[in-house]
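As structure tokens, one chain now follows by itself in the form predicted on its own.
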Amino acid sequence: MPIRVSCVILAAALAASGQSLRDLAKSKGVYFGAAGAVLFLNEGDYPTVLAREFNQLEPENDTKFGPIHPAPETYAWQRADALVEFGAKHGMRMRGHTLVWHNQNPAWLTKGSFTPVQLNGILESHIAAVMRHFRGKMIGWDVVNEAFNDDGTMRSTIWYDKPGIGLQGTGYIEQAFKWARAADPDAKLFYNDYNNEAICAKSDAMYAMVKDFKARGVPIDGVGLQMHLTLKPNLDTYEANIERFEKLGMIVEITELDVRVPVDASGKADPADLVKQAEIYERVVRGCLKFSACKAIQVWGVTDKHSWIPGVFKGTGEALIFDKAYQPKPAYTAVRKAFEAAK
């Protein structure tokens, strides 16, 4: 059978490296992670290398807004409980995603026509309550999401302007902080974006908005650095970025991370792009790690075979560390590497 044989080789080669990559980020005193999906546990081998491979799990869709409270007095909590009893059982920490978002928001709220009281009271009390359910079960939840633009400035979004929640400028944000602490004061609390990684008009308007918060006592603990990279990354100033939030008092995490490369009409990858994806991934992974500041580093998918880059950058893929047959690839031998070789 097909499976068993991508299970025999991939035994086969963690046999000869030794360790898994979860084992070795563990004695690096880092987490590695994946973004999951309830709907693939039953699929072959991709529990098996979840369980093997990674030490952090974090849905990649199930705890949204959109998924998790579907009605405005229902919430579906099954599909997010079942990957917290999967990470349970195989001693992974898991981590909540994301709770404000301008993205799969349910119908009932885009369509509801709330005023701006309306949608305070609304939010407050979805955070309240998703947090409470998973309270001692998630670490830390990325709080808010891409709320900026790459230009540094606020996105238009039905919490902010469309029509908000009532507060000016960076205001939405610091008030889901402070009901995200007073809904579990044990859990990190993360802002995370994208096309931040290096030092930029976006990630200059984080790093201003995150020193006000701290100067101020609005409850962060953390940045994601979500880092969905092409073949030509901007990370000249990626450790700088890394070192600057860190002399805030920041628990930065890279906590999206793939790499998309051109594919041909039956989705396959020119083997050079291949070996250029696993310098970048080894570049990203030795960067975090030369920061304390640095906790953890997930991929956005466990497999090519259920990667969400297809589907939205056309005629790109293969933007993972493990291809469609969970087989490891140039990706994950770097990331392994970039392990190996820290100190």
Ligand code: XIL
Contents of the next structure:
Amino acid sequence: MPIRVSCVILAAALAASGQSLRDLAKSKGVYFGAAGAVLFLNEGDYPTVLAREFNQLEPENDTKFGPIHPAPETYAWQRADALVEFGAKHGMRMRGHTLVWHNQNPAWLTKGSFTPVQLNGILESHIAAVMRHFRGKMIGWDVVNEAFNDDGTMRSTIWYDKPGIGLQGTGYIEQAFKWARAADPDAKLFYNDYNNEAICAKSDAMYAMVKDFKARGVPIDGVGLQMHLTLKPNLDTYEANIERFEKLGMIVEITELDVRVPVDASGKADPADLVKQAEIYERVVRGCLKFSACKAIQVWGVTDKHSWIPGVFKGTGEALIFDKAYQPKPAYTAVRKAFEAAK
Ligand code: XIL
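Given the form predicted on its own above, what does the protein look like in the form predicted in complex with the ligand?
Let's see the whole complex now, leading with the same chain.
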């Protein structure tokens, strides 16, 4: 039973060192976060592991437009408030996700046949209501999520051109950031996307946008690299990419890290793949920690048990650092090593 043996060894290593990942992260001046759901806060090991290993928490779904604004005049604060309460109780930094996105929007919005002028008003008041509600509680927000296609062109969304809020190019993103700054002047404002960790067409488009925003005084504080990776990530230019955003004065945060691996019909991965996965985790964390711009590294869930990966990327799974039984995986040890090695 090689897998069980290695888990026992990992658990022993954890006990021996005494320091959790959050302690290690703190000692390096960064945050180690997880996406979380209120649904699991009463479930067995979930709250224990979340509070023990992570000093940052981000609602995986509960602050998205649909979940939090289910009807035109209704905001559903309860679930996100419960996460904020959990975070406060356990000394966690809270990050909000996300105000402007093409997914998980409510039917009243997507089927509403609103004019650009109406959509403009809806988005402004949504951003104001949500950010004001969490003012002083969320340290920052992914204001706009996934606005670019992989080739660097603008994604077609309800906010851009279906029918859009009436602004050209990156104008709707700019407008959203301005509304966000007005709603909560203390919150850090992020643009967040996936497939943007390397220097590539999408990260070039982001770079051009940020440079333009900085030159014109449009408020933006950071960029989020989601980093939903496979066993063949494109990391050759990852550090050079962080560096160029750092030079623009951006905070750079890893916001949704997971590394999916092939799994069999019962959802099990090959142990050799979990070793490769660990190497990738280590590389990502080490790379980020080389830069003072890198303030947080966050994984997209606490445990493989509740990860979004198997449901969306069929035939893959086991993408996180704790297995389905909340045991630390090789990836856990790798993250630990990367934190320990950092200056
Ligand atoms: C995912 C959640 O993990 C799932 O529970 C939900 O069903 C769909 O969204 N990029 C993002 C995240 O910015 O919000 C997505 O989260 C994953 C991809």
